[in-house]
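A lone chain, given as structure tokens: the form predicted on its own.
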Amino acid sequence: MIQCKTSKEIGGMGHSMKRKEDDRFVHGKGNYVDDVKLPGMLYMDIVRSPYAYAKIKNIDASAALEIPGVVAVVTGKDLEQYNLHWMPTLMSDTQMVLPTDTVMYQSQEVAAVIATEKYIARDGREAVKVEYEPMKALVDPYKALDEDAPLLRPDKEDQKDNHIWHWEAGQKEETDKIFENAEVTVKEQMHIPRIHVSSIETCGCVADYNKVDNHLTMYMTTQAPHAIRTVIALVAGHVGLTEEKIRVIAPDIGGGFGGKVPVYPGYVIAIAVSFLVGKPVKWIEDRSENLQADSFARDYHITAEMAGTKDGKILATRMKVLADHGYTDASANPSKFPTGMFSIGTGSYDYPNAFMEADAVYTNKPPGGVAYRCSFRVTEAVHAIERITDRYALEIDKDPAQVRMDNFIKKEQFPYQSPTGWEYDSGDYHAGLELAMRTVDYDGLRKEQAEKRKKGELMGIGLSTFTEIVGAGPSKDFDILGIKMFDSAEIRVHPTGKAIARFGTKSQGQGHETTYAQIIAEELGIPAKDIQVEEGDTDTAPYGLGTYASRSTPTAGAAAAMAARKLRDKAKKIAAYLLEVSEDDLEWEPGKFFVKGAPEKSKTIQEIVFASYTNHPQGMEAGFEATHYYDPPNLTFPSGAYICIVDIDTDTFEIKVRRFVAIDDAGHIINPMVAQGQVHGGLTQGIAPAMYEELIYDEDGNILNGTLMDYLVPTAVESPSWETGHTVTPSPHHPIGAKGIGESPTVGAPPAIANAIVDALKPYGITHLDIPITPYKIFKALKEKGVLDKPIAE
């Protein structure tokens, strides 16, 4: 149950107050990077490769330079003079900013055209002539590991093949032994395809280098301004752009979902050009560039196995991954976890042994691998465990809900040590699934399904009962490029009791201005409406690692609570001084301290703050400010129980999601309305990979659906009416008991939908289909089973 400790006027945790930031958005007053216009600003457009793998024989910019308004054409050879043609990735790999001799994937940046107007730059781009010598591209990750496969990264000194890294977690020998002796083992080969985040706003920047001050101001669409500033300093420090000379400003951002964490070559080129010409340079991707060249998500080939007993006890799991990272390992993952949080793949179940292993490989595809609204590969891990659990239930002919109930970690087992080394903080998985089953009338649906099957109708019921792992992260486990993944909050309360709070995170639509204010309101009793929240400016905000992987509330939200508690401790001392009593004689309620047994003797937080500037105790530091850098002691572990019901047309095989019930447990919820909005959006982003989205490449590395005419992003038309609810098991180690919720629906929805569709096809011997599951895939699978030799409804 959500309980509010504060009044509606204060608006602390649990209040569904409207988002403070929405006023400017609904009035069209948002300020995005493309709104930035600076005097003398130049515009940049980028020439991109039509080939996935080719030698650059010549770049002829003469025609482009003849176009009035074109100022310059920049190539890799130009950048090479300043040693700016290579840059590090977030995973300590290297990536070309502009190639000097070889292009490595289709749509790779080849040259940049600088002009006085945006469309002149586009005309210049079309006029640049590049002569290529195409080579045979390597796009199949398995073939890339063949001994005779061409070496794609000869630029790397010790690289002998296309293998990037091997990673493993768990107990191999014990797990293998269990599989050898188990009564039942099941195995499925799965591919979770490459998809794209497709946020509303594409990536872009304005680089403004001031030669007089030797100072760079970058306006960027970035989810992690401070980390990006550090990366820029690492790339350009040798030309004088050291970190104190760089200011990164991230204004309003139209969605990120992980795709705006990496550093893209366009940013570096814009900086280099501004540095060289001394004028501001704007670069904004168009939609196709964003889709074709920016970091992808997923692209995991997974072999998932489960061992158990005939009566339904899970004994062990094994998973093996081949990760296609494209041209370079530019994943946005913590340094110590090259495959992210895939080790969460043991799921919500209680068994002692598991073994996960992953290998990554270079191919001629765009680089990257972003945590698209998930914590570093949790989506892939959850999909694998929830699909293989259903496969196991099918093998032993037991209801998949019952298998889950029989194997869940019990609430009294928390904190629970997982077989791959994580300590789950809290949860009540049985309560979540029971609520979901009651909500949909699970038993009634199974009876309806049995009746429909007698008539040849295709109805499926799918479950997904997942455990997330969010809040990256504890410094003992998490860093990016060596930078520990703490986060920060700074609170300044003005003499009149109004506050400004600054954070190292950066909202891309999550509602930070409202929810952070509510946390501070909860802790100090200052009304949330009187608290201004600011993020995204490295000159004013404390250092932080940004917003992604559902880490804002678990880290920066905790930092806000801790900073507010520092202020509350000071407020208590001032209140005792003003009331002429001992601190031990005071009690707190949100908004005031009062004397025990004499509630009429009190001081409001506003009176105390004013006194901190006008009448504070002698010897006490004046003012009312606090900063806290929060290093989480552990991750948080939200969970969920999702049930999806689908009907499949027996003539067209169109899939209709009839109902979808999502029960989430995110611990204490700060703003239920904001949380529900995030769940609705996430569920829609969950149906996308399950039924629609996939980046498709041919054998030559050409992308076949490189526009939104071909890449199917679901809209409200394709989305069902989501039914949501929640259970609450607070995180015991988090200052406000919150866990984070932004990613749970995207993580939990795909396996629920896939399980429902496969369940509908169960009578015809189909045990697995890779996502996205389309009408054609269903038709093809039924055809291969010989089912379509006669009408399916007969």
Given for the second form:
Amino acid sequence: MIQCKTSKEIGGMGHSMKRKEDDRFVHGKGNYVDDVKLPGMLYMDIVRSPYAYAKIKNIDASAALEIPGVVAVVTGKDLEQYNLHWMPTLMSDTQMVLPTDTVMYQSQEVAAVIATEKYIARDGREAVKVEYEPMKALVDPYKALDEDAPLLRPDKEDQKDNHIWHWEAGQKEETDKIFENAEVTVKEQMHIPRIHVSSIETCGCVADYNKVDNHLTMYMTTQAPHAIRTVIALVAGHVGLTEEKIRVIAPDIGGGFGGKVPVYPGYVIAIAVSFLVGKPVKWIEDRSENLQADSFARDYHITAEMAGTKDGKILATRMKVLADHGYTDASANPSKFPTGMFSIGTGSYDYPNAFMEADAVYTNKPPGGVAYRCSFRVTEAVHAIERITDRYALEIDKDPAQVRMDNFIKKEQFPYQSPTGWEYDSGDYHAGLELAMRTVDYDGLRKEQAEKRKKGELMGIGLSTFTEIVGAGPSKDFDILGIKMFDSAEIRVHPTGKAIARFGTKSQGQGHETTYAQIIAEELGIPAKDIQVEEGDTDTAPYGLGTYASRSTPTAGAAAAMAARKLRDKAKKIAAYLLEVSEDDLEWEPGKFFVKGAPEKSKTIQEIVFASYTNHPQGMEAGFEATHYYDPPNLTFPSGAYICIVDIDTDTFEIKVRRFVAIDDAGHIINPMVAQGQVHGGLTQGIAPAMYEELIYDEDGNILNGTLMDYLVPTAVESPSWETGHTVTPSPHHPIGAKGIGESPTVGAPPAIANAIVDALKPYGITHLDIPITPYKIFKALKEKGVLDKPIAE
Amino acid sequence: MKTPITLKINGEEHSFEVEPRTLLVHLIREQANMTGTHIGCDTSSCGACTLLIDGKSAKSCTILAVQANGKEITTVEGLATAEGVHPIQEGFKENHGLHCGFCTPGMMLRAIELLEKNPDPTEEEIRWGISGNLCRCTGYNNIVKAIQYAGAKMRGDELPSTEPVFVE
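Output the structure of the form predicted together with the partner chain; the preceding block shows the form predicted on its own.
Now the complete complex, all chains and molecules, led by this one.
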């Protein structure tokens, strides 16, 4: 299935090569932001609001400033003097760096304390006295849209209510007509709750402004160093800190998952303070701050509907979404479609009409919905379509696997034009589901389930057959603050045939140092071990938009292949010159050119590279370097068929995932070991929101689970043993046929688990449960159905 | 007021002056300048700061530096010797038991004590054994494999395959 064209020594695509980056990590020699220590460095800590909505009446820093070692206390009023008290968000909204008069969510930054030592900064934080006048917080997004709801953003001139934007796609009239006339319609109200990426490394930075050179070096936890450099330049350009004077370094990053895309106030305050005092300033948030104030994910309220025939033909879908964006619209989305990839809400199924609409609203909660390990709302869209498809199957009393098989887009229909306007590139959905069903013995499981139901036991089988959209993205559709979303690679091969390759993306654990080297090895035949990959330094790497939305392989991986092909073209010219033949007489195999019909007459890539510095043809530019900026012609469309089997304890309602089989189609795989690792990790981040994780707020906007003591990140005990496999449908437009895989499991797993649990409860009339589905939710649902007063066996 | 303490870290004697409130993890990272021990939370929930104190794994964010006075500490920097890497380091690399690497030092040190107490643990015993250490990247499957591999190596048994297994 996965075939290798290169030898193990070269280590091109398809080899499960061990990761080059691991040596430093297992020796404790990784270099994360908190490991950076500079001479004279100061430490910053942040005073945060205990209220979700309050006027700041007074900030008294005098006691803090008396503590020996406290250097300064910075408030919004201080930053206001330099016009640095606000900043733009990724969605062109505005956000206070430090508020000058009103706090808008609990744990919002209110002041910063700068000190010579970490502990002294914390002492200073405790000593700052802030006087608040609390106000009634708006927590419910539906109530925030009430006509008499208080206006949360009077600072925005055009804002008359708390509504942020409306977005829609598809065919409203046609879809409504189909719903009016359809034999069967189903409808469910779903909430995809607010959750958190919770990478084990929190966010932080060291801002190092050099007054003499007017130069800022910013070490920071960022997934998009170049874009951040541009944002800093846009904000700070007016004080003379222009883009060439800014160097952003993202060293090793301890997990990102989308949470390290946004600019957080802490970064900006650290830069401002370093600029003002002329010393390096370190800010590292703790876990509570990370959970309580950094960008959340999801928080979509969805009404999902499906229309179809009695015998199982889907005719149309409708989705209406309310997105709770908190205090400001800082969601990570390409600016051309504010609810991002909800366009994928029609799923893997073939029907001509659909209508999707979404509205976003301000509330007194933390801002910044990030696309947590998903492309701009794919997770929410897939959850809705996969749940409503099961709901439809339940309504017509047909097996959910059969409904899917009957409605899949067929492989000969690709490229497929979706009713919401996207062109799916390739896929073979039937093959994926067939493999998953064969692996679990689907028919056998349904028989077992029928037997168990007779005995009153709760067993569920859940499917999710999703299509994802990744590789953001084609510049006609994708930009962030106007910057188009290409990505880049630069390859320099040294005279002895060893290479350095630099990229505009930034690994947070995805294994780029190995897999990019494998792509170049595939294209040039230079062994992957001889190719050093570097990212995350804006002074050395070519401009790129960073790593998120599973875009590294689809964009920068393609750029690597294209740059390598430019080099191969040059290599061919040099080989022809060295072998004294025409280029047309040459053939390529990984690592060398040889003369057709005379394989003994050959030149290795290393010999050719050496010649490019020592003996290149007259008139040819010396050296062996190439750069490519890749603007994808289309997105890539990975897909998956996941089956989850759960057993639920009939006394405690504890949910046990017995098996979980994930068949992914990500096109060509670069490193199967790394790809599988991504799937394992993503599946665990899929079970998390399905069964454990949710950021919970009370009616006053207080977070009720703002630490890892009560925000339930799965441990090895909760995480099942995953079974994974592949079908391979290469992307027709991608240079190496790869589609990307990092986020498919996060997207595909939650509905598979939810569908399995709801399937287990099918005999009791339960048609839907919102994630996270906990034992208590099951207990409550059964109680409401009146089945718990009697023995459950009935 | 600062208190003098001595620690043997990875076989070497060190003397420090610490505030009584200084956490061991901060001492190791900031004063001993060994940054392989990481901080991931403030509630002793994540285990990124796990190291060995007199051979027992401990979350160093839960221990005051003064409490460790006179003890022997092993951090990730002390695992490899002149003879080569520790079996647990080899296990993690060979089995793709890490992605971002942030939880890895703590996870490996926890696993060392686990394997010393139970040289041939079952999968379930490993999962419970590392349940005080969070990993957000790997989904734990390959961490389990890495620990099984290290166990086999430490016992002198035949090493299990490190090739990924796929549903066919």
